[in-house]
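Next comes just one chain, in structure tokens: the form predicted on its own.
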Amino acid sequence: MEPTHLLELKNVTKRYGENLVVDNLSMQVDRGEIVALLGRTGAGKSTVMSLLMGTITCDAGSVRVAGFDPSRDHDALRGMMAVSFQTDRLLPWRTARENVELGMLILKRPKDEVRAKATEWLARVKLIGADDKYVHELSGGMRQRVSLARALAVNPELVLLDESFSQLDHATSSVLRRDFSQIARELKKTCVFVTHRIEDALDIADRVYVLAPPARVCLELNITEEDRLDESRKQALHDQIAQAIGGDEEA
């Protein structure tokens, strides 16, 4: 039987020594949904990542994506969950399209389908022509827009984005929330990602968790279209996190 939620933390604590960095953490992510994970500095939003990520593991509690352990049942989640981190994380030796390539052969997948998939989806994250470009020769936008190609292409139904927008400029960072939104919802693809940036969060999640430090939910709101569309609301919206978060940090 398919579990419930797609992604789930039930009562998740975990110390590092005497620190308390998650305090009895539940959450819960469904298919298709995007969540955003908010938070000052401190509050234990990377550590949730890596939890879900399966670097580390929960001292008590439970954490499980579509059912698995994922520190544990790497084989079963094996291609099922991709990262897209604050640094895009390329490789300078390789071209725009051999970075995009990486996961899918990591995953075995057929050098065929592997080229014409590269430059597939370096055409969806609106990279036509930038196939055989060096890192050195893209814009930081550009290199971001590489590195979600690559998460994307080897066609996870969970997407984990640790602070992939924050290091960009506003202007840049504002289109390609719009850009990997539009992406997301067209494919169906579950995501969840770390911000300090409310704004981030108020474009394109669903819901909304904000955390307290040691990492507890201090707050949670779901966030329609329509909310995004009228500024009153949207403000309100803003008004509300930015008091759970204690103040604004949005760059």
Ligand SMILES: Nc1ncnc2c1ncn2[C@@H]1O[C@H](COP(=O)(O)OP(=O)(O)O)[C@@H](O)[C@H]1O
Second form
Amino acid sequence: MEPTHLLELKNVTKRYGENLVVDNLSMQVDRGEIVALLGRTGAGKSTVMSLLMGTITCDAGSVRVAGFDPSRDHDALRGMMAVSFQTDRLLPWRTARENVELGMLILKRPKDEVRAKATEWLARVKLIGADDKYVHELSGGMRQRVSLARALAVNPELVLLDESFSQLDHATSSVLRRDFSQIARELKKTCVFVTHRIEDALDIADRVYVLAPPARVCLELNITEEDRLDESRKQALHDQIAQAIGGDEEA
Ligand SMILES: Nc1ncnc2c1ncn2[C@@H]1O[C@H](COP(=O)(O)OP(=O)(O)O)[C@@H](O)[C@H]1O
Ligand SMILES: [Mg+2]
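Please supply the corresponding structure for the form predicted together with the ligand (the preceding block corresponds to the form predicted on its own).
And the full complex, kicking off with our chain again.
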């Protein structure tokens, strides 16, 4: 049977030694949704991402991706999830193109497909002409674009982004957010992204989980296209979120 939610955390608890980092957290994400995990630094957002990726396990509760346990069912989930992080994790000795190709090569996709997909994705993220540039020749925004292209080129069902937009200046970040959400919606990707910036969430997400430390949901909000287009509605949502996290943390 197809699981109802693509992604589901049920009563998840995680400790590092004595330190409670995730506190009885439950959340669900459906196919095609773009969901933000928003909270201050230290709220446990990245830990939740690690649980979803299966790089760590929880102490209690359950984590399911497409009905599978990401910390165990590696074969079933191979190629289904792609990740992109704040620090772009590009390989400096590879060009933009070679970095985009990497994810596909790891999944042993055919060489000609890899080449064609890389070309397609470099264009989609607006990096035409930057193919042969090495990482140090790219701006921060361009690096994030390479990282997003690398994640999306494997055609994953689920995309996980951890602070992919929030390290950039506001103008660069805003354009990247717009481009990313356009692509994600067009391709109907399911996306969970972590951010500490309210504007990131308001610009992109269909739904926001506001997390308070240790990671637990202190507010859940739906955001519609109408909310995004109406400045006063947007401001009201902004204020509501800012209050929930105890002030607007900017960085
Ligand atoms: N590998 C780890 N070992 C011990 N403590 C950790 C580890 N990773 C995160 N933590 C702690 O868990 C808490 C949440 O961290 P994190 O998930 O990175 O939060 P966020 O991404 O919201 O900033 C912090 O107090 C952090 O120090
Ligand atoms: Mg983090």
